[in-house]
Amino acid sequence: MRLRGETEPMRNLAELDLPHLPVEDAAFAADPVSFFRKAKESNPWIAGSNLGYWIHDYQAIKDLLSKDDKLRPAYDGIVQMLGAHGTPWGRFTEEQLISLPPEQHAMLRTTFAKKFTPRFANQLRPMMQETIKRMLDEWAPKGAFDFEEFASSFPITVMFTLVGAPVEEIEGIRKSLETLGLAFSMDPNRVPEIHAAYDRLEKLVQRIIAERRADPRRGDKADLLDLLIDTSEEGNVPERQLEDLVIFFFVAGYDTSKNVLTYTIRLLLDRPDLYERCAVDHDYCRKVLDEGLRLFNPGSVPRFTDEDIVYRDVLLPKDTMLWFTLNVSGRDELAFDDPDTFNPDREIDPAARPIPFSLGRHMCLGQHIARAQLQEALHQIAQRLRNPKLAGEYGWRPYPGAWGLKGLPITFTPAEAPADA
């Protein structure tokens, strides 16, 4: 028996009898929250798996992710597990912005972060509005469709517009991004498809950068690609890193926006009152999306411990693979009241804010663009697809990876665009 004031003796991670999570199973992907809650009965903050250890407690995620100097991105480990070291996709994954050494990462992030501001994102809203309106003009008269398919066309169209890529290649790149989004599902059988998808995207990015350098835009016609090229020249950023940044822009911006929008619509199908409010209240769409991001986002963040870390009297040895469950962290019953209820009007404790875009030096660079395009899309969709209903079954994408719904068949009453749009 311990006396009052005595501390818990430190234990090595390998000594713990941890619950094992079958993260590769389809049943897990369909309901990871239940698996994590069951694991919490055995250990309140960490669980094991075939892919490493999972940090599933909201406070533990915040505490450990704040230790930027003691963790490093684990994408090189993922590449190694998939046997893809030395391949073009493996090189990109190991050298993308988030994977760079701290000094290099800080330099590049500082160079580009000053451009990815809320003000810049707000300047893009008219283009985002026009994009979703054109899509709705085409899709709304159908009266029924797979919403996930519809949603997948929106972020890719916005991204193509932002960098002036040829619209006739949208569908091919969309399919490539679907494949790349499954890369971190850790299925080695997907590796040949991943390589082919990356090759197609890399060639597009290299071509549009070369064409833009040969024929630059100026003045009011300048777009995000001009901004990135000009900023890279001002900061003496190597061409390979500029290309990687544009590739990262596509990969990071596709599945996240598409999956969040699809899941949010699924939530709203059960709350027609909130859906109708989104049609008339632009700012309320922001609150709905914030609440949707609390309940769900696509990403699990992989990290290696870069040195021994002691947390809650447990030694996490150097080079331990940790997965941070940002995608369900907002469902933690210890951090959020009534966490499974979708309530955009809930009061958020400043000490327990959702963390869908990660923390610290690796916080998502494009989060302001993502938030803006999702808000604009939801507002327009609610105006044009009236009284939506679930029209069939849907599935789930693999976990981990870019997790989310697979398919969302809906029916609805088409509506014309508002006269004052």
Second form
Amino acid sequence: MRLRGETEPMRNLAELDLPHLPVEDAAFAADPVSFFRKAKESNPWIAGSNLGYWIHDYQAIKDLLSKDDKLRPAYDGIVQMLGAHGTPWGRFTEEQLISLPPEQHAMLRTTFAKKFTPRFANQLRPMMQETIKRMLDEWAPKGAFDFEEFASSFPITVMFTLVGAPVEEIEGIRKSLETLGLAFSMDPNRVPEIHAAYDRLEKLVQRIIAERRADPRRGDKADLLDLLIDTSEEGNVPERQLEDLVIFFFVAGYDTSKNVLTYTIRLLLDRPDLYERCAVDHDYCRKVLDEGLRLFNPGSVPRFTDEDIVYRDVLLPKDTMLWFTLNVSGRDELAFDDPDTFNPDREIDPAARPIPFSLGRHMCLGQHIARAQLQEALHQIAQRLRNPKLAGEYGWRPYPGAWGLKGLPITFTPAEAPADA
Amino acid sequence: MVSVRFVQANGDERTIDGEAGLTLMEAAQNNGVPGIVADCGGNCSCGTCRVFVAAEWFGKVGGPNELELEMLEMHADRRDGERLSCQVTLSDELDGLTVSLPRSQF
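Having seen the form predicted alone, can you show the form predicted together with its partner chain?
What follows is the entire complex, opening with the chain shown before.
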């Protein structure tokens, strides 16, 4: 495969004098954009690290990541690096939906795609509204709290409702998901707790599937779990893959949405005018979230080259590990005007659209559910937590994996729910 | 080859020749037609390759499939003849097809 550039002599990746990024460091997690901009002075699109290579240029990400047939997901490489091959978590990570070979992935994804459409997401909005309202009824009277902690209960409560899981398990599973979300930070010291967290989640998923098979809900009472079980039976999907899909649903949906909501609120703390508008303008919340997702999203996506690739006259040999920085790609100065400014009203150029949910066949299956729940949450939060102010310092989660803010202390004036909320 | 005319929301027009067997999205992207975003690469997951088929072609192009119809609900500006171009396969009988593009795919 050869993409762009026909005149320069080809160079092997190993021959390049690439900048080295300390992606594991706390200082990097606190400000990766500055590190990538500095790296760009040495090489405009690729940098090295102890964990593999980082593709950090928006156009390079688009050019390469959209070539589904030239790359394969690298989750097996992560399991290998953490020495977890052969463990239950390692097996899941290597065999989860996104990791499957193309034909199997396509079959499963097609089978389940109809349960993750915008129509389905829109049908869930009343449940999402009810969930966030209930949470705000409990939390808003406090007048101050850690917003990240508050946000961490929202997506998981929505997910538990979607599959009818027992609410008394939410807190335990939330802790498990918190641990699993740190798995890709590549810290081998975390491995024992990752295994314990995975075990708890797997047992819950196996139990709720078994219970639902024994006592299915029908008609109006059927939920996502019934639909997934029915769909898996129609498509002859093995039980293990159904379980993996439900586990994946939890893992992929937890700290992604939580971290986006937390970071968006951080942005809005500096723009009370926009925050006020979110309280009265449901549609505008979507624009705010889109712009928030441009400035920040949690994901950096690992891939292996599945064949030799020549890009910008550089040979990326087969089996090279590449990380694609979706999370800061919207801050690329070459692709976006005034990239550091939070402006939900900015014009979106279709040729330079933010790509928080990735590209190609592995594009996030849950993106429509995520967008809907974030919009519903933001609209109601802005109505109930008035005049929010930053009330202390916050930290950052490790950069590789599910990046985001660590804590967000705020104070605010509590407000009652509007009559029609 | 199958000739297809794309009409942008601002009135700009572009006619391309696409290979039969390709999807309308692939033909548009191969020929650099602006406005067909197709983030998911043709997997009917992103809804960003939407076109409006000219009324006289409704019959030959046909309506959206079930999954496509559910995807199209992400858009506020619904219109007759809307399709996701990744779900329309070019064939000789579509030679001369005209489609228009929405103002935005998002």
